[in-house]
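First, one chain by itself in C-alpha cells, the form predicted alone.
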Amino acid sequence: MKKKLEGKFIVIDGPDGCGKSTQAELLMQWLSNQKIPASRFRDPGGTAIGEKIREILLNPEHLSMSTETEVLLYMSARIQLWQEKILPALHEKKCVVLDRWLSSTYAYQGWAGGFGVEKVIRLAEDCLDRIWPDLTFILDVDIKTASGRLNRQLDRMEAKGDIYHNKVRAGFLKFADEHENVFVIDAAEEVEKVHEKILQIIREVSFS
C-alpha cells in the first residue's frame, strides 16, 4: 500500500456540509497508521496568500462579489497552493490529501453559477502544469443533511440559498458522471462507514 499512495494526489470534495474535513482527517490518520508520508491541504488556502484569498472568498460581507471574480481568485489560490506546497510534497513522494480542488470551481461556479464548465477546465489547464488528481471523492449529501451540519454562521458562499446548492450537487453528480477515478459516496451515512468506504476504494483503485 505505501508504493501504491507514494507520490499519489487524492481529493475530497462535495458541497457543504458534506464532511470532507472530517474524512480528510480520518484519511490522513489511517495514513499515518500505515507509515505513509502524507500531507494535508485546503483550497482554497494551505499558503499565505491562499488564506488571504480565502478570507475575502467567504467573507459574507462581500455579497456583490460576482461569479467571475470568485473563478479568479479560487483559480488564483489554487496556483499558489500547487507551486508552493503541492508539487513539492509530490515530489517528495508524499501522498497529497487536498480538502477542495477545481471540482468544486467546476460544480459552483461552472455549473451552479453559470460560468461554465468547459471554461473552468480551459481556465485551469491555462493555468496550472496539472489538474486532475490521480483519485476524487465526491461525498454526495441532500442540502436538508447538509444544512443541519452547518450549526454556525455560514460563510458568503453557504448562504446563498438552496436553489444554487441543489445546482452544486448536481454539478457535483455531473463531474462525477464525466470523469474518471471519481467515486461518488453516500456522505449522509456515518462517519466510520464513509471513512471505510473511502479505505476501500483507495485498496481496489487501479492507478493508471
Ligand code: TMP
Contents of the next structure:
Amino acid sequence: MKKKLEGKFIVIDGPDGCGKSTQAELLMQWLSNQKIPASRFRDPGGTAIGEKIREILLNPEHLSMSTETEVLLYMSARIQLWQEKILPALHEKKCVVLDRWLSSTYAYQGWAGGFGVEKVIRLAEDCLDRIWPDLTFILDVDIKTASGRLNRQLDRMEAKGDIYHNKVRAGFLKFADEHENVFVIDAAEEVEKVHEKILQIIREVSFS
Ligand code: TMP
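Counterpart to the form predicted alone, namely the form predicted in complex with the named molecule:
Starting with the chain above, the whole complex follows.
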C-alpha cells in the first residue's frame, strides 16, 4: 500500500456539509497508521496568500462579488497552493490529501454560478501544469442533511441558498460523470461507513 500511495494526489470534495473535512482527517489517520508519509491541505488556503484570499472569498460582507471574481480568486489561491505546497510534497513522494480542488470550481462557479464548466477547465489548464488528481471522492449529500450539519454562522458561499446549493450538488454529479478516477460516495451514511467506503476504493483502484 505504501508504494501504491507514494506521490499520489487524492481529493475529497462535495457540497457544503458533506463531511469532507472529517473524512480527510480520518484518511490522514489511516495513512499515518499505515506509515505512509502524507500531507493534507485545504483549497482555498494552505499558504499565507491562499488563506488571505480565502478570507476575502468567504467574508459574508462581500455580497457583491461576481462569479468571475470568484473564479479568478479561487484559481489564484489554488495556483499558490500547487506551487508552494502540493508540488514539493509530491516530489517528496508524499501522499497529498486535499479538501476540495478544481472539482469545486467546476460545481460552484462553473455549473451553479453559470460561468461555464469548459471555461473553468480551460482556465485551469492555462494556469496549472497539472490539473487532475490521481483520485477524487465526491461526497454526495442532499441539501437537508447537509444544512443540518452546518449549525453555525454561514460564510458567504454557504449562505447562497438552496437553489444554488442544489445546482452545486448537480454540478458535482455531472463532474463525476464526465471524468475518470472520480468516485461518488453517499455521504448521508454514518461517518465510519463513508470512511470504510473510501478505504475500499483506495485498496481496489489501480492507478495508471
Ligand atoms: P470549505 O469551507 O469547504 O473549505 O470551502 C470553502 C467554500 O468555498 C465552500 O463553500 C465551497 C467554496 N468553493 C467554491 O465555491 N469554489 C472553489 O473552487 C472552492 C475550492 C471552494
